[in-house]
Each structure stands twice: as C-alpha cells, then as structure tokens.
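Coming up is one lone chain in structure tokens, specifically the form predicted alone.
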Amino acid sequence: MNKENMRYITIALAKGRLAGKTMEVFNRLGINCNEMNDKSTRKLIFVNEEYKLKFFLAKANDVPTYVEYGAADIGFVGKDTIAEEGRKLYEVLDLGFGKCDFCVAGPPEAGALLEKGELIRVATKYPNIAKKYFYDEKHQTVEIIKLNGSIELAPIVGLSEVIADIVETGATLRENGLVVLEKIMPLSARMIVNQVSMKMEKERITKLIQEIKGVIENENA
C-alpha cells in the first residue's frame, strides 16, 4: 500500500516511567518521536510520518478506556490497570519491565484472618482486583474500602485489617511493619490492542509485535 494512503495508526501511552520505557523499545526499531522529548511542548498527539504512527500521554487508567472505544488502535500500560478496568480488548504482549507483583498485605497476625476466612476489611486502590480475587478465587466475604492515598495506613490506623496493592520491593511494608500475606498476581507492562483494529489492520500490527517482542528477547538474552 502506498505511505500515503495509509491510515495512521494511534498509540496511547501510561504516562510516566512506563512511557519512558516504551519509547524507548520504539527508538530501538528506528521509530523515533523527537517532539516528546520536547519538555516546554503543549502538544498532546505526536506523530511520526515515515511510520503512519501517532501518539499520546494518558493517565494510565484512562488507556484501556481509549483502546476499547478505537480512539487508540494500541496502547501501552501495566497489568495492575488492564485487570481493574476490564475493557474488552486483547492483551497480546508482556514487555518484561516494571515487574512487581499484587499482593495482600497487613500486619503479620492478620494472616489468621485470612487462612480462617473471617469476614475482614480490605483496603485497596483497585477494588475490582480485589474483589475478583476474595469473591472468586478465596470464596471469601470481605469489605472492600476504595481508598486513593497511601494504603498502608489503613490497617496501620484500624481502618482494615489488610490491604491489597501494588509491591514492587516491599520497602514501604517493612518501614510500617506489615508483610506480604498472599500474592495474587504478578504485573508488569503489556501492550493492549483494539479489537476491531487488530481485524482492519492485521499485517502492520502483528509487524510491530514481533518486532517489539524481538527487541525485548534481545535485551533478555
């Protein structure tokens, strides 16, 4: 197909680190976008002509919301984000970086709590997360407590008696004496594709997926 006629295909990134990181996986493939770099720009889509290619920062929640509906044919984000939104989309690559897991936490004698399945509080920032984990998996009745600060205060205070969240090096845990309890699932950065998109433009996204799963098992090996 002749560059010209080719529609641009959009890409929505989680912004922060993560953006950072998949840049940086594009620059690798040749892909370059110099105008992100710009600090001072205003702008919000950035485009890259030679590759039909257009991105844009997004607050990472807002990422599976902008591929499920097109306005993104793919978008880069963690898992922690994909499983608490739920969008209908395919998930088609773990990129490898920003592994950390999702656990319950809390003090150590909470443990009991949970091994017993008593009915218990649990604070989160991603009650759909937590509550597929204890309803489903656990067949646990619990309270779930939506918070949007630092979730380590909850049982600290006696808001609840664990929490379920992100870790990555369980620092924070351990400065406020609680533990990881249970691992509910391991994260990390995952490329997300629009499901429509995926049928309408098959050749050029598979394309980019194994090329960007290639520099991945390249920087691993």
Ligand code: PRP
Second form
Amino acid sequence: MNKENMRYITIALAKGRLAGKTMEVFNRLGINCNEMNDKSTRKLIFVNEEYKLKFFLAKANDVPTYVEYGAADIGFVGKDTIAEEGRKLYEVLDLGFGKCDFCVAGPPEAGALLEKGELIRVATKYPNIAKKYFYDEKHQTVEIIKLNGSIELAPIVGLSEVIADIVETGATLRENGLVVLEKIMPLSARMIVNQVSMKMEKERITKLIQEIKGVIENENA
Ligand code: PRP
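Instead of the form predicted alone shown above, give the structure for the form predicted in complex with the ligand, please.
Okay, now the whole complex, with that chain kicking things off.
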C-alpha cells in the first residue's frame, strides 16, 4: 500500500520505566521518536512518519482502557495492570522485562492467620486480583481494603494483617520487617492488541509482533 494512504497505528505506553524500555525495543528496530526524549516537552502524542506510527504515554491503569476501546491499537503495560483491569483485548507477547511477583506479604506471624483461614484484612492497590485470588482460588473470606500506594504501611500501622502487592527486589518488604507469605503470580511487561485492530491491521501488527519477539529473543540469547 502507498504509505500516504496508510493509516496510523496508535500505540499506548505505560508511563515510566516501562515506556523507556519499550522504546528501546522500538529503537532496536530502527523505529525512533526523538521528540519523546525531550524531557521538557508537554506534548502528548509522538509521531513516526516513516512507519506511520503514533505513540502516546498514559497512566498504566488506563492503557488497557485505550486498547479495549480502540483509541490505541496496541498497548505496552504490566501484567498486573492487565489482570486488574480485566479488559477485552488480546495479550500477544511477554516482553520479558519488568519482571516481578504479585504476592501476599506481611509480618511473619501473619502466616498463621492465613493458614487458619481467619477473617483478615488485605490492603492492596489491586482489589480485583486480590478478590480473584482469595475468593475464587483459595475460597477464603477476607476483607479487601483498597489503597493507592505505599501499601507496605498498612500492616505496620495496623490497617490490615497482610497486603497483596508487587515485590520486585524485596527491599521494601525487608526494610519494613515484612516477608512474602504467598506468591500469587509472576509479572512482566506485555504487549496487548485491540481485538478489531488485530483483524483490520493483521499484517502490520503480526509483523510488528514478530519483529519485537526477534529483538527480545536476541537480547536473551
Ligand atoms: C512498588 C510496589 C512495592 C515496591 C516493590 O511500589 O507497590 O511497594 O514497588 O519493590 P521492591 O520489591 O523492589 O522494593 P511503587 O514504588 O511503584 O510505588 P507505590 O508504593 O506508591 O505503589
């Protein structure tokens, strides 16, 4: 197809470290967006005319929403966010970076409460993942308390017995006298695709998936 008539493929990136890592992968493919490197820019959309791609940065939680509604054809975001949001979309590729675990954690003595299946309080930024784990998988009744950050505080100040949260290096837990009590699932960055875009732009999107896969496999080789 003549490039002039080619439609833009829009890509949503989760703001932060993950966006940087994702752009490194695109750079390896020769797809650059120099405007994005300008830290002072307030621009929201970055265009690559050569490949007819548009990139935008969004809050991680909103990336699956943009992709489900087709405002973005493709998204790059953590598995934690995908699992929490439960949107209708295709998860097509594990990028292998941003690896961490979703865990139940707390003071060591909270382990006994979990084992006995006592009615405990679980603080988390991810109530849907926590509900699915405790209610559907463990069939354990707990009270889930939604927080927006610094989750490790909750058991320390007595808001909850345990937390359900992301553990990367484990440093935050260690420095606050907390331990991993149960592992819920491994996490990493994923590529997601809108279900209609996958049909309408099958050729371009499939090619992009293959190329990105190639970069990742090369790096891990
Ligand atoms: C995340 C997570 C843990 C911490 C884990 O929080 O919620 O608090 O990182 O990392 P670690 O195992 O390497 O210590 P984030 O820094 O994203 O901020 P938040 O607490 O405001 O959610």
